[in-house]
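In the form predicted on its own, a lone chain appears below as structure tokens.
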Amino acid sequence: MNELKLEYLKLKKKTRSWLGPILVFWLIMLAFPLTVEFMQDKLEIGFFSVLWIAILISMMLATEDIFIEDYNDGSLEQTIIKNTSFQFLISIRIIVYWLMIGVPISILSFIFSLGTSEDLLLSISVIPLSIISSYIFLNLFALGSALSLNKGSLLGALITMPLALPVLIVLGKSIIAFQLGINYLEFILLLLGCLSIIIIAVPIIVSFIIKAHLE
């Protein structure tokens, strides 16, 4: 719990770090219905495309700094000589900025959802995949992280994007699932199951990374 706390509360220092990924999402969603006049009447169209990128775009940007400022000030080192569980100082981490940044996204994404389609089962639905979805890119987008951590975050980005691809392929296939009335539940407990490999195996992949940066 000391561990939970105090990355909440260096996140909570860093305002931009957890505000601008979600000042992002809310921007994107606003615009969305903006740039298609012609279409005001069938927003729900191409309304979940864009919300699912969002996020991907949002968990991206959050993550950008997720590592770098601990790597140049030498906390990263001290935190590994101190602790053996590095990699679960790790997933702590990644709980905090999904906490502070995936939820309220996923709050967001029901609230946008509900004022686009007006189908609150829909927009309920939406909750569970924006939870889910926030938390995998999170994980992936904090790997690239650790890959680029001395190289630039655009090239961790550009490394790990291939890998959330099937995440957005997934997430467009259950909103059409619960469209044509097919049971969407079978999409959820695929995104569970990909998301308890990777909650597993990154913070250990990540900690074995930031450990070869060091060395």
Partner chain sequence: MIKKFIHQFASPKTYLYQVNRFYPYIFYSSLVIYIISLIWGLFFTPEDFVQGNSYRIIYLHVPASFLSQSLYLAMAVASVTYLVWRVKLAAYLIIAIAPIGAMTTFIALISGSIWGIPTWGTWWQWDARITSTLILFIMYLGLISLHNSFSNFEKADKLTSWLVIIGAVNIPIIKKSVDWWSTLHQSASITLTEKPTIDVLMLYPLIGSIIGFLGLITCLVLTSSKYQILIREKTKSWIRDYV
The other form holds:
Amino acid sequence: MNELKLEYLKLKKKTRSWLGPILVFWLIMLAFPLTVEFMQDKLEIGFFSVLWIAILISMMLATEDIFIEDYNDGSLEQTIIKNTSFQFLISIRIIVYWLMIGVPISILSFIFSLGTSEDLLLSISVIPLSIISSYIFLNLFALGSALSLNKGSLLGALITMPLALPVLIVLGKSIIAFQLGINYLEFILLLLGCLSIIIIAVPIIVSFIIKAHLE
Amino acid sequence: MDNITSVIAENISYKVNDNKLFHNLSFSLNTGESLHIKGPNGSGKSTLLRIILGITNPTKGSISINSTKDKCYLGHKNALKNYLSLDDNILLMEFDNHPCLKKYIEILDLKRYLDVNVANLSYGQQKKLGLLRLFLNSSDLIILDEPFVGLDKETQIILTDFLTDQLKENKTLIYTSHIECDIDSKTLLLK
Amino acid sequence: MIKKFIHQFASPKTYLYQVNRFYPYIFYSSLVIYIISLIWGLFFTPEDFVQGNSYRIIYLHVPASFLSQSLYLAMAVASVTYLVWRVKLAAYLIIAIAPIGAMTTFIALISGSIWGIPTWGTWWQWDARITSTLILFIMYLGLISLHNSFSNFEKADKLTSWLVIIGAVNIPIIKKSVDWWSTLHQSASITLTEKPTIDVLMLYPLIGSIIGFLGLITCLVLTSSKYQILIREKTKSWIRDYV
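Hand over the structure of the form predicted together with its partner chain; the form predicted on its own is what we had up.
Now the complete complex, all chains and molecules, led by this one.
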């Protein structure tokens, strides 16, 4: 629990790192209606694709400095020479990022979809989807930012975007499934299944990657 | 005084892109001994320290360390968060309940700055804060990379005295330094 | 035991000499096979009932699409070999294959587009296979740029291997999910398990062209891996004797 507290302390003090992605999400969602003709009913058509992509992009921005700061100031070395489990620390950090960035964004996506679709049930169905998908995206982009550590986040985004595409497809399908009233729950389970694999695999792979970077 | 071997290095070689940094390096250290690694810039001193720490793998050879405790390491980077105050940094190092914390804060003259952000401290003061990691260490093996750089004469003396005391407590010390210091140690010269 | 075996036979030196020995045979035989299949396919097979003559681009398109994925698989095998047994040669192969894989994928995409104009009336469709091939192309480019961003070759090899393996796990997932998303492309005409859905007269030259193309691409991979070895091992004494 102490690790959780310390990670929270660090992220809380870096306002730019947690508020930035949330604001970017907000701005994309605000920019979207401006690009469409001013008619409420048409807005709904492209809304969800913009929503998922906004989540994707804000998660990408959130992981931009998830490891690079520790790499630059020498904390990573101090961490890996300790006997504590490095994988564990990585997963704790991702959880904190998710709680501080992913969860607020999920709540915002509920509000935005309620505002756009005026359909309460549909908007509620967006919450679990965005909560799970933001966690998956965070893990994937954490992987990308570990691979491209100190080489810029652009490279990280380029190499992890293909990993995130299947998730986008599932997200798109699940909204349609909900609207048609079929197997929405199965999609949630599918996403949860992906998540459970990713939560375990990503910290392990990231720890190997970071150790390779420090060599 | 019991002298047990604490570090053994056997035939260590290291290459980057097929450029040999050092070749077939061997040494051994007992507890209570110290090793001063000397050599010109780029001779691989820091790399050797990182190999001893286990961060970098040697291309050939092996190193064995006879201790299960965490190693104490201070490198060129202080591992401080410059957007946090001194207090918070001490919290991150998990020294907030250490019995000797107060004493060393006094000695290093950091008390006035406890709620100042690290970014607003001078280089020397940041270095002093980093030294807390060393002063409050609970390990058997201390590894220092240029510990004296950026410190004033007074702090250098405190540091030297501290290290001498640690050696008396049967700890092992490995360090590099271009600044002359008065620690009784073996020497390893890298070319 | 296995480790010793691999290290003995996968030394860059042995590899280089073996490659030089077999290279001409592979090159000329596959060139002959490919040219024969092309002539056969282009001039001596009947027109397709639906697609007319435009289908004849399959003698380029099908081998290229087939190899674009196989090359990635080859890289994945090399990556595992490198990470598990620390075989240097495997690392050289990864980065030797990557640009050729990207090129092959690009050929598959372009030839597919050209084929698409007369067949579907458009050069691009958001169809499952095309989309996943495009993603594959981007993945190749990502790999190459990751490898190029490091000055320490060993670090670059290690990290690129990790990315290749992650990608290899991801490719089937991408394929499945994209398939699921939409499908317009005709399904594969040749699979290992089912009877081919293509006329036998077109099938033989097609198989020939795949084999020939495979041989030619293998030669490219061999050349590029030779180049990698010469760069990376340039300080070794045997290289000086070799050059």
